[in-house]
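This document opens with one chain alone, in structure tokens, the form predicted alone.
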Amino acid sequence: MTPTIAFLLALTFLISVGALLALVWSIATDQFSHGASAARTIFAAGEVGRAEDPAAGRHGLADAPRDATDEEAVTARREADLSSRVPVLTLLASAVVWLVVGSLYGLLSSLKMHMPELLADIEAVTFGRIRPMHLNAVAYGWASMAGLGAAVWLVPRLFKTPLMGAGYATAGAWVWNLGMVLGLVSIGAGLSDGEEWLEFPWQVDALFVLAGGLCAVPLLLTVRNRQVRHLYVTSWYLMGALIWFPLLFLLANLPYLFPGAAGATVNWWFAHNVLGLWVTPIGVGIAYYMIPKILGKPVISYRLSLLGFWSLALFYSQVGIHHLIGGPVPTWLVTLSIVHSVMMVIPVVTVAINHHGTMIGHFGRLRDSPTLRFVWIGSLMYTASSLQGSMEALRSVNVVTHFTHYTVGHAHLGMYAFLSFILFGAVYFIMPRITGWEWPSRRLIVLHFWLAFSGIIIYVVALSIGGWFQGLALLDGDTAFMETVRLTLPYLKARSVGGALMTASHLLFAGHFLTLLWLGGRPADRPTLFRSTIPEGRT
């Protein structure tokens, strides 16, 4: 056993333990005796049975008379939002310019694999920096800065409390921000660390850490400062991403300890834990608040999402070894990689009961809430591009998949049309509560739906199917390296077909942003809806 394995099984072996002391301590305090009653703690008296999706009648309830809300909760829920009001636009607007700024990247390397020649003789465009520039401006920028917004503007109200020290969060924005401009330009440049999801220099990662700590500051304080006692099941998904994410991310990233063989295992360890550990509790986290909330309803089995989350939490940390697959790492810790991204089916299954069960006699809702469309696709697709990354690590699988496209399409099932709708849906949802607006055209928020959509489904279908093929023509020993790259091509146009539908629903998502700031919209208790639902003469 290398040194390195060692200490990455020490590592995820620390990493468990925590989680079995923080199921312990949740035991003990009675967070899963609550059951139902639990589910219930995200609702004001009288809400439940009523939408709050999007802003309609008075403080966004549209369907119970007035007097059967609890207006003190409600007027203090309002509270909370405006007190994380500075921090939270400033990450979401921020997130937004990296969505638009990774998606005109990654257009351009994606013509690239069917146009070489584009921009060929710009050594600062070439496919090997921009596709890297790419993927940090959306995994970076974009997801964790979108998914920060959104977990700051949810702390105050999980804790029923307003947030704590959010200064120290807006100056983590603005620390973040600088990140990825020093990162960006080092790529750019040709400065890269060469390793997937760790191609910023070390020295700019530092300010990543930083500006990680500065916003993990509000948490600390308003938890401190909680108005309640059981802990709703977005908190624990939210807290466990933002202890776990630090960590991973320091460790990672330290300078000329894993040259070699070893650096490939630990860039492999690190780039799939940011996805299970950072990427996915933000984003089943938002689900499991936004879906009860926009549906009036309770998830419908509380302690099941919380056995989601801690199965999540001890079988997640060797998921990712399974990339190496034939490499030179030892066979039985593939194996264990294997065996635990099996194992994910758990959290997996529990997730999509919650989910989509939660959805049943309620799909009619679809037709009229952005968030709730928006969110419940994401949710679908986690639930999709999950069970497809567990038979990808099978090795009868894997033998064909590894390195074809088929793993980008799957890559861009669980970054984009998971999480990416979800954030989605969350902007749509959090943007009206802190700016007193609703969004000014419902038409622009369904094409952004139909456009964003279609780009996904075009891009995974194509990838999925042109890499298979590809797998299978690079397993045949009679078939010529160049038939195998040509065979793809007509897949890579359908790419960027797809890729294009994108990036065009992101520069109408900013443009909308954008008005809703410049110029508002209606007020906050006018609904934006795809269908009108509120009967007339209801204010």
Second form
Amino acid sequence: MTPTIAFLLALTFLISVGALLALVWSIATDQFSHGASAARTIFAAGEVGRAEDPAAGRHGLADAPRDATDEEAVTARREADLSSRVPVLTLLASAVVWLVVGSLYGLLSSLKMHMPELLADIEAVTFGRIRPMHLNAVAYGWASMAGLGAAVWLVPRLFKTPLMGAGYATAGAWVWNLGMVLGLVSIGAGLSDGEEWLEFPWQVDALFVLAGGLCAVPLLLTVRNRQVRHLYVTSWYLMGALIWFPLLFLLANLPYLFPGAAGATVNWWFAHNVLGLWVTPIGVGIAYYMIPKILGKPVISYRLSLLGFWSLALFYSQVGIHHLIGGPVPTWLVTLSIVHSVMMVIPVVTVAINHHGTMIGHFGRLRDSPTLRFVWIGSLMYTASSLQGSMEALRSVNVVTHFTHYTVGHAHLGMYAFLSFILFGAVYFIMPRITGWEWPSRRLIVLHFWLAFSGIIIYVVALSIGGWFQGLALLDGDTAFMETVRLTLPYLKARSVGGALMTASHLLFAGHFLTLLWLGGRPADRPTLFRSTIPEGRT
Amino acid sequence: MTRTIAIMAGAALILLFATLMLVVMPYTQMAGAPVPDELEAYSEAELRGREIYISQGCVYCHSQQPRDPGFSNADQQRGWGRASVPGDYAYDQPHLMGTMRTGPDLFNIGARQPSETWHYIHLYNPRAVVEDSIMPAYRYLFRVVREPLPSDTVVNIPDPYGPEHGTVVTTREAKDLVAYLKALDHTYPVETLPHKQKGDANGR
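Could you present the same protein in the form predicted together with its partner chain, rather than the form predicted alone shown above?
Following is the full complex, with the preceding chain placed first.
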């Protein structure tokens, strides 16, 4: 290791820690006047203590204004919601379509792993094509579009002003969809760029950069018009994500720039940043809004939430190379990523304290509120999958789990149990508010939850156990390679069962979504809750 | 507005810093890595075969990076070869290192399995040569003809894995792919194996 690299390595660590200390100091001494008042930004005057739940309409229980000031706040919020109606509906409906498409590809991939002759003679659905089609459909189609939809809906609420330039976001959604169709068709036709998470041909990637830019325009226009003094923490996360993703996506997809081993580092730096700097901030940001909003209770430590944001930015951006531990890249680089992976415990714990701490005393609400149940389980799984990820980056653990199905289980714990659950919760919350119609069926939401929940538990448990055994067998040079394949088969079959349950839940969810749109749902005078309890806000 | 610009600028700066550490520095270091003398550039056919490898998504189950012996000895024991170094990938664009071992590592498959016939049968139906294999069959990379022409490469598929009637011959895709697989031979020695022993924190 050259002295220059040693110096820079030490420097990055010192800068990260220094920045963190500066942040702690600035928050502790209230340099930016963040505190309890900032945490209340998302509430209208007098609203703290009143629950807000999927009741949308003018006569919604929790929404019912109590006096003139309240009336004004509620009307303003309704205007804010309606201003984002078209782009949000476009983004969410597209996301649901990609969720179904992606799930079907995922399920077929899973089945093919233990039934290799299934549809084996059709080139367009060979395992090596549908697996990346699954990943791209759910990551860029479902998760990204649903996340963007929730972000566009949150922007006018957070800034308490109608969305400006909604047309840009709607146009962005359609360009994004065009990119999805062209990208997936390309992979199916065998025109992949060849690197995981970057399979779409770079010519198609240009569409995503354009679409992302279009979706960011309303954010910037609306920020200029904002009517709130404090920027609530959710807007920090959303702004971060919308800045990071275009930069990352553009850089990683530049063609012909990074050859050979350097290409591998860029590949995995990008791939983990899609999780860390794109979907994670969106998911965490949504939960930071939904949990306090539904409970009618500000987050317990607003200052901690800002520490969480900046430490996420500092540490998550440098974890990617833990995908190449033991590989042909410089050791200092791998070590750097391992250190930052472990440091990720800091932002994760701050988020956990805030999300779960705010829930304390209100766990009973999980029984009636669909959004709260989805979002809080998602947040719980964020804590779990992140801590698991920090462990997995340690060399002693990684030597077993690398190259195995264990990693796939971990990825689904993050992308599904954490992120998708929060997005499901957000969709259940948002749809009644932008359409004015309620979800038609309580039972369908219950069924969706339990199918998805049991599915992902089976999925993750099966692959974690199977992957661990596979890893141990791979480390034993005396074990014949085919033994490492045979021993995973029961777990791969269990994974297909879990995947089938999840796919079934998505079909129900998509059907419910369509029913709401086409039949108009129920008039929005009563929220669709799991149980017909009397919401706390009722007077 | 000032505060939003500050947040966005701060976020972008942090990412730029990470880019410097994780993209620019490794790039400058590895771009200067010596290319092993005995590493040959791919031929036209091998490059076409590499495109087939990419389009069939082989990378989702096969790695091309035997691990460092200080990290795990099993790769060497299985005959997958010495740990790879950055120079080994000088001609790989894009890289195909892979992160999954549903199937074995292929960094030296050309040396480990030099028989073209074996590769053809294995691609036509992996279960014809490896019991219980879960690899997809690539029958669509072959043609079944009644009477092979003299120019055709005939593949004799063992019973009961072949077609009921006719003879299996290769397509150009299958030939190119096997040419690429046979080119995966990195058994030559390299100057510096990185971090040979466990605990050598300096990476020498």
